[in-house]
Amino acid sequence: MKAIYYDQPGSPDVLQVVNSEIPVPNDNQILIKVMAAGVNRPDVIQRQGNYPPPENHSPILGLEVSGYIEKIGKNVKNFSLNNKVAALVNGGGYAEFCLAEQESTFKIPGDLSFNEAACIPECYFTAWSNLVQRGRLTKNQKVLIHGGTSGIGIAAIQIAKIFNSYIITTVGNEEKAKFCKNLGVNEVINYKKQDFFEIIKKSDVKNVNLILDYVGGEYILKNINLLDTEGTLVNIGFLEGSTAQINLMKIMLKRLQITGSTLRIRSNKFKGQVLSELKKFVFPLLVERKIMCFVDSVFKFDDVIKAHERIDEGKHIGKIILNP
């Protein structure tokens, strides 16, 4: 099969298409013939050498795929050969065939295309588990989501809308701001022109109940100072660094919660629990197209360098997709 490898970490041009052995599923796994694979920020960080795959995870990039079931293990239930499925995977997505665990594999909802379905696993599993399960999102809260046009940002915004949230997001240009407004965001802040902290503090909102952030760095202290009493900050990444000097007194006096998580190393049982909730609350809205999957661009495997250059530029709106 064709797969995308790199010998040494570095810039996008280290990526190359090579021939590799087709993986063999164990008794509890599914082998998917990949029709589409999502490109995500963790792929970039791994390519750069800053996010080595955990033990027993595929060294091949790619955390989400869609396609047809090619083989199933003898203990796999509720799936058949040639089912159209998508899956959250432990690496291996940038290949013509990919192993998936049955707990994090699902039949594609409604009439979504393979490219659309490949937008779901990494982003919606991450957004739901961090906003709803870890952040304890409830009805009518004020929510700040950084990076509103990333795959996770778009998923988080649409999940927050289910809870009738007042949604604020940060973006880097006016095209992205317009997109988020059309998506139903209440307030969009261009962080390249405005200080989101000052804008929110001077507005009628003043404080928020829940923040989802993957930026870190100087955002950490601003996020903490924006939280209302009993507020929660959920970190899912630190593009600008993971250290900051903070005043713990504010955390104590306002009874704040600062938490975070990474999805890849969680158990199959946990991922199955997330999927169960997504099937109940999100998938019906995907079928009705009340929640949408937004594809920014599609690249062939041979153009994987261009795909990674696209995500490195930070100009994309929605998901970048690879097709074998």
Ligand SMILES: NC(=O)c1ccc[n+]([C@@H]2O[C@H](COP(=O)([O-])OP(=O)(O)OC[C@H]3O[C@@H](n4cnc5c(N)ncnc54)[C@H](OP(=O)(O)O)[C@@H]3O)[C@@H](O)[C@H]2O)c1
Contents of the next structure:
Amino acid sequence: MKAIYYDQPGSPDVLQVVNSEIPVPNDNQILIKVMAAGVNRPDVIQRQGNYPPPENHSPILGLEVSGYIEKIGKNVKNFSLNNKVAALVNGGGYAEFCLAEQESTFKIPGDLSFNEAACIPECYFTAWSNLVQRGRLTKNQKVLIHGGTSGIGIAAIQIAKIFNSYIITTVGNEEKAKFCKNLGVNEVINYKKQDFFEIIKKSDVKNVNLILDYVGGEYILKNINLLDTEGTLVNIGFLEGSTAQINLMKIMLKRLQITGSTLRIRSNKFKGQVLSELKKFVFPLLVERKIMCFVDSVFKFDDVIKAHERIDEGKHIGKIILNP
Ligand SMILES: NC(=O)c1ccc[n+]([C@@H]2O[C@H](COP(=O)([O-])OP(=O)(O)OC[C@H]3O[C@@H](n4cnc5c(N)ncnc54)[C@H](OP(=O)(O)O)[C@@H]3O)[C@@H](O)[C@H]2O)c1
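Can you return the structure of this protein in the form predicted in complex with this ligand rather than the form predicted alone?
The next block holds the full complex; its first chain is the one shown before.
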């Protein structure tokens, strides 16, 4: 099969299409004939050599796929050959065939296309588990979501809307600001022109109950200072660095929670629990298209370098998709 591989980490041009063995599913796994694979920021960080795959995970990039079931292990229940599915996978997505665990595989909701379905797993598992499970999001809270047009940001905004949240987001240009406004965000701040901390503090909103952040760096203290009493900061990445000098007094006095998580290393059982909540609360809205999958661009495997140049450039809105 064709798969995308690299010998040495580096810039997008290290990526190359190679021939590789078709993987063989164990008794609990599903082999998917890939029709679409999502490109995510963690793939970029892995390509750069800063996010090595955990032990026993495929060294091939790609954390989510959609396609047809090609083979199933003998203990797999509720799926049959040729089912149209999507899956959160432990690497190996940038390939014509990919192994998936049954716990994190699902039938494609409604009439979503393969490209749309490949937008779902990584971002919705991550956004749901961090906003709702770690962040304990409840109805009518004020929520700050940094980087609103990223795959994660768009998923998080649409999940927060289910909870009737007052949503604030940060973006890097006016086109992205307009997109987020159209998505129903209450306040969009162009962080390149304005300081999000100052804007929120001076507005009627003043503070927020929950923050989802993957920027870190100088955002860490600003985030903590923006949290209301009993507020929660959830970090799922640190694009600008993960260290800060923090006065824990504020955390004690405001009874704050500072938390975070990474999805890839979590157990199949955990991923299965997240999927069961997504099926209940998110998939019906995907079927009705009240929650949308926004495909920024689609690239053939042979153009994988262009796909990674696009994500590196950061101008995308929504998801970049690869087709074998
Ligand atoms: N912990 C986990 O389990 C987990 C899982 C998946 C992803 N993640 C993390 O989540 C993040 C998003 O992933 P993704 O695949 O959705 O990324 P993505 O689509 O590539 O989006 C990243 C976006 O971040 C924005 N950004 C950069 N610097 C910013 C800043 N200072 N303030 C606000 N926004 C900024 C950029 O948009 P602008 O033009 O607006 O700057 C960029 O487009 C990554 O850091 C990734 O590692 C974590």
